[in-house]
Amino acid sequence: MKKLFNTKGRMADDMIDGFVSAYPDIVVRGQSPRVVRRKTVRTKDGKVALLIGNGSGHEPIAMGFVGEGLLDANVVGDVFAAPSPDMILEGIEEVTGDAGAILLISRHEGDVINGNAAAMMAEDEDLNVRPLLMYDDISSAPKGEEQDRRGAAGTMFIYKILGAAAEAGMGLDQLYTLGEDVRARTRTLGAAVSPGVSPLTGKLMFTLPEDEIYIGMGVHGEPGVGRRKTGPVRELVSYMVDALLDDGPIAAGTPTIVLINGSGGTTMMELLTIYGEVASLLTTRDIPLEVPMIGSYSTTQEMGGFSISLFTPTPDMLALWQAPHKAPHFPHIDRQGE
């Protein structure tokens, strides 16, 4: 397949350069080429800082979701690939206040390792950073170890409800409890129809045959627990669901969130129909939906398939969700009705 770049060594580069570009208000680049931040940054004047750093290829994660109540900033890697500790410290030190950082973590191997040591750098310098780690994809370890899970789209619940809460005056040590509650209450499970395409390699990140999916399957093409033959969607969503509700069983009146997230390749009729299927599975258990967000946001380059989280929030909580915000990439929450 071909991919659109100048060389490879630029991808993350010239992206970040069309970013700040496209949006000068909001964005800007920061000291160091690869940190993406906030053009007005609050952290020196008393706000909590809210980062991360990851590895290029996903977007719009985690770039498209730095600005007013979410993000303050984003340190870039190459294509998936964690950036260095340095990277992420520089990142670190640019937005960080007395009010501390909080520094989220998708657990992946690189990721946890590289900021574990940058926040373990930035203590060294008297800069106070609580590293968060976030995970919620039920297939990479079973239920009692969810500690060892990956992240996944579901992790999107904490971008978006820390960033609104630290925006209001939230403090580290709340802001950190309240990131724990979030991904305690959020599972994620994915599937894969057909593979993208790693733009360093030119070659296909996994294959498999026309009548199957992946269920499980990571979003660094990572090996799924199994496989299903092809078949009508609301075969395979039922599944899924069931697979979901067995982790976290979910009370009949409990209001809850759904995302539906596309890998990159997926096209929007499809998300829809599948959120109508998961809807109409939790209506018949008598489980109240709040607003949805259906969309392609953490994506593996054109890879098929989607995930499905599903989210149980306290009222505090699905206020802060649909809180606005002015990150470029992010979608506008609205209350149902108004």
Second form
2 protein chains.
Amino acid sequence: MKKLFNTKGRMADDMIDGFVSAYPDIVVRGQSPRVVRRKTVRTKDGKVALLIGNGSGHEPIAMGFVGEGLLDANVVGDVFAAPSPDMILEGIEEVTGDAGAILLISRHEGDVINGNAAAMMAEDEDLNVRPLLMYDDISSAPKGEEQDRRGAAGTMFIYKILGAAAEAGMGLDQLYTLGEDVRARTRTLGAAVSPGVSPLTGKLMFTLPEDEIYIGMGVHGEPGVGRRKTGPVRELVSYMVDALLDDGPIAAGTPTIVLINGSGGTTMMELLTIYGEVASLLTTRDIPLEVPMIGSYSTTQEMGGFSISLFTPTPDMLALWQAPHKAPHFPHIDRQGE
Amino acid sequence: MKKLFNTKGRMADDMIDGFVSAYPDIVVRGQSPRVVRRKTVRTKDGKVALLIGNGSGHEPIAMGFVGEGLLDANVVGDVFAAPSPDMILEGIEEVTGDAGAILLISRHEGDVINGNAAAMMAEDEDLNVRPLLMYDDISSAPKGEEQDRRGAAGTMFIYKILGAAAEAGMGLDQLYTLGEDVRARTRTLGAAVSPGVSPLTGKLMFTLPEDEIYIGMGVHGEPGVGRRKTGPVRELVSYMVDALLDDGPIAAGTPTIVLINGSGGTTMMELLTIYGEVASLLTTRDIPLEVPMIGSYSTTQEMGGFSISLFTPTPDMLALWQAPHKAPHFPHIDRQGE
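For comparison with the form predicted on its own, would you give the structure of this protein in the form predicted in complex with a further copy of the same chain?
Complete assembly follows, chain above in first position.
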């Protein structure tokens, strides 16, 4: 598949140009060209900063989530490549005030190494930065070894809830604990049906027989936990929901938010069908459902596939989840229900 | 590419099940199973109804745009197939009160024939329904023959502005005239880089040499106006913007809204890059830009490609465009700027 860009070397930069020119009242490019930050940084008011550095090519996550009530900054790496510690440090410097910062890290090797290094460098500059690892993909390490799991689409719950809490004035330690608690309440499992094309190589990112589906593949094509034959999507979804509930049981009566995330090349028609099957299975178990999130938010180019995330918020978390925000490409949860 | 569904015969129905279960406070399935309508129909208050019947497979348009301040109903056809006149009539009957209805029709042959037939049948039942043809694709008929053009992504401006105006109490004749005026101020041109797969046949919808791009292809793979060799996207965008401005000149100083619509398989990274190029070209011509709309709203499965729409609203139209709404899958324009 042909990709629409100018030059390989400018892919992330041209994307940032487009984004900041589209929403100039909300986001600006920082002093460092790969830092996208809120136009008005509020950390002088004692607000804790919230930011993340990550590889590009997964949009709208995470650059599209910068804005009031969500991220203060995103440090944009090259396609599928974590930004360097120096670049992440520049992002930290641009938004961190006396109240400190939470540096979100979606758990992938390069992101962890570079994020932790940047946080240590910031400490040398007397900036109080706490890295928060995010991991929700149950296929990437067994139960009991959650800290070895990868970050997946369920990280969106942490972004939004910490973003709203930081905006409301919550302090650094409390935010960190809240983030851990949201993480513990979130589980994700994905399935891939067809590869995307790497914009760097122009090649398919993996191959998969026409009648098979991978379960648990990572956002860069990392190996999954198994293959299934194609068939009615109801059977696939039933298998995945069982796996999620085995890993993290949800008691009847526990309000739950479902996130159906498309990988890029899977249509809204399919995502809605999948949501319908998930909702039906959870309702049968007497699990009440909050307004879901259905769309392609954390993508792997035009890969075909999806993930199911289940999150059981406390009432406080739910209120933060539904709080208004201004991030250009994060859904407006408060407008989706009544 | 594998598609995720249960059975071919249930594709649209399963999708509707998922949609109405996701947003039960906003939308419900009508008495007719292919009618998706607002939970609370306001036409008893003298509100003009606004609805459309169209083939599915292009989501989120149009089903995702049902909700307060937007559509009152969508009649959902099979994939890529206009619903029958009887089905459209059922939709009209469910939402039309004394103030009448505007039946939007995105100009494609089956939609026009069936929509007009449904409007005539409604007249026999003393329902006052005015069909409004929508056409914005400049590649499908020459200047001067605009009424022969196809409907494309730029129809979103009509949906939203008429939806907000109807909600605010505007009468039928005024709404119709407003719709014609929005239509006259909107132009769209698309480009396709790779085919999507028909969920009906499992086959690619067309073929295209690896180094070529089609200009002006329709949303069902209808023939375009020409081919170009691949190259830097800046050159393609420049060609397309010139074509749009040749067809509908925009004077310096005229506020303009840009819509960059992805066809399904084109990434947000690419769409943002394209927007950056469009914004740069228009700014050079001293055309001031309102907050744009960038995303995959009117899709053709996972087809690779995009369209550029340019719309020059009056101040009244701009206010209606930015008015709040509750449609689950329409962007919240009021939250995207300041």
